[in-house]
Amino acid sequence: MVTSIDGEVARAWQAAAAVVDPEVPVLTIEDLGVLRSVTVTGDTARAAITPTYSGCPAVDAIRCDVADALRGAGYRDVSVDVVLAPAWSTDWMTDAGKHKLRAYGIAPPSGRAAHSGPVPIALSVRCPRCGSLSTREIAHFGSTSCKALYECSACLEPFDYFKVH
């Protein structure tokens, strides 16, 4: 994540960061924490992205969209690298991204990823529609591998849960 960026890098970052995730179109790749870095040298812009998992089918679309966004911002020479280490974690997702997920009807990750030590276990997942904690997992994989399919016992609506990893 970029913490201090100059004006030109900030401009390139904003262009790349606005790219929307093709699987969850309410999120940008910045919301997801997929955009890792942007560098600019003259009219050359280079971005690095980390997919939500190594086999993510959306990574090629994201790579092309980031390259198009940087070209659209005026950079003539553009490259987008896919960086697999360190592996992406839901801990990189922004609070704004989690709010957008909830408003879209997808339960955001309910905890922090285990990097070492004890493995956290989620006892319940809050329904993004009614807020009930009376939910159950129907399938460990939802509409994408990043999500599980849940059902709310209170409002009876099924919903995706963005799994912690």
Given for the second form:
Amino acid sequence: MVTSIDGEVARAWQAAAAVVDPEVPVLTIEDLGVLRSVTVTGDTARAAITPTYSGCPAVDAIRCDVADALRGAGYRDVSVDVVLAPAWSTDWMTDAGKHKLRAYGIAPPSGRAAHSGPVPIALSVRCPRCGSLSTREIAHFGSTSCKALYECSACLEPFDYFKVH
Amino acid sequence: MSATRTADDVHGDIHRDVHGDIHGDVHVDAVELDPELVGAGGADADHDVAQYAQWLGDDALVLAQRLGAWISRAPELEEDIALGNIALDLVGQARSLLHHAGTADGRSEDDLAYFRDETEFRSSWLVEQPNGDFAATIARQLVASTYMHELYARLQHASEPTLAAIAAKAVLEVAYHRDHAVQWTLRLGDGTDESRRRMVAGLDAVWPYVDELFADTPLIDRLGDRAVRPSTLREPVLAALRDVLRQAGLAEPDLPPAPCGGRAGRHSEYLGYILAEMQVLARQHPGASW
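Moving from the form predicted alone to the form predicted together with the partner chain:
Now the complete complex, all chains and molecules, led by this one.
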């Protein structure tokens, strides 16, 4: 059977895209916008990923998992590049990813990242448990670099917020 | 035959260059996980760029080591996590910068972090300054993050592509660090008499080391538009700091600059202790991985 080039690269993309973030395991790296490109040449597959934050410890694990996924898809020669430019932004997160985050109990990023200058107003973050907009930030830095810690004034539960970046 | 699929093909509304050809290939091996080789493959730094990358990388690394000492010591749990998160961002920035520096002469980021002596470090005296109390740390953070934010905001437009890419990533992170420091400066400066006294003391302790951040050297002349000229940062950084101090009801310290020589490898007595703690494990077990 002859596989077209597009079909072949789509197959490799799907293998890499299914890798999940080790810190937020409901999200795939495609949901996050971390998977940047996949190239296939014969039995060589090469993927490019981008870190969410410079010091994100998940990047090494993701690189390993992408390489394993491509090997598992049958590619013998596999490499994973890490690219910094253009810098990752939560604007790249898919709507499906945001929906999955909310269902998981993490408030998805609200609004879009500011590309020039600070945004001087604080947008309300909706509680992922009860939906209330009456929430407040407890800490700017949460359990990982990409999250902040919030508390809901309606249901009184604390929750993580995947902050706009 | 080869074919490429990019995130742009999948998410058609994002129009960006995702080929990233300045960042060459990184081979992933199941046994040995090299760090992210940002800038590898045809993007080696020359000697001057390497020196400049060490200025910035060493600043980030030493400040990260200082902030890491707060973990389990901060006044509240959230601050432990915040200072730890900030340190983690800085370590990530230091890794990218020192990796790039190392491409000039074949050294790894670990070689540069763990196997250089005090006189080979190019960090500024500001980041070496002791943690002091929480207000002193916040004062140092206010100055450091304001400086880094202005620096990276400009460096992302530099003509050296790897430095520009690292800066474009770092500027977003440093903006959060700065916001954190500003909020605490406002709270401490405009808080109780005691918090204000400590914030004033913290600012007095770091202010003499601000001037060094804006010193040009012959290296900067050689780098031209591949780097950011430190003296051009003086006015915007000081203006931003004065604005925060005014809001916090604090006066700008009236203190003369200290004689610093960090960019030339002359350091205060503090750096040796920081490096001893940071480097001891790697030097006792050369080649170990963890």
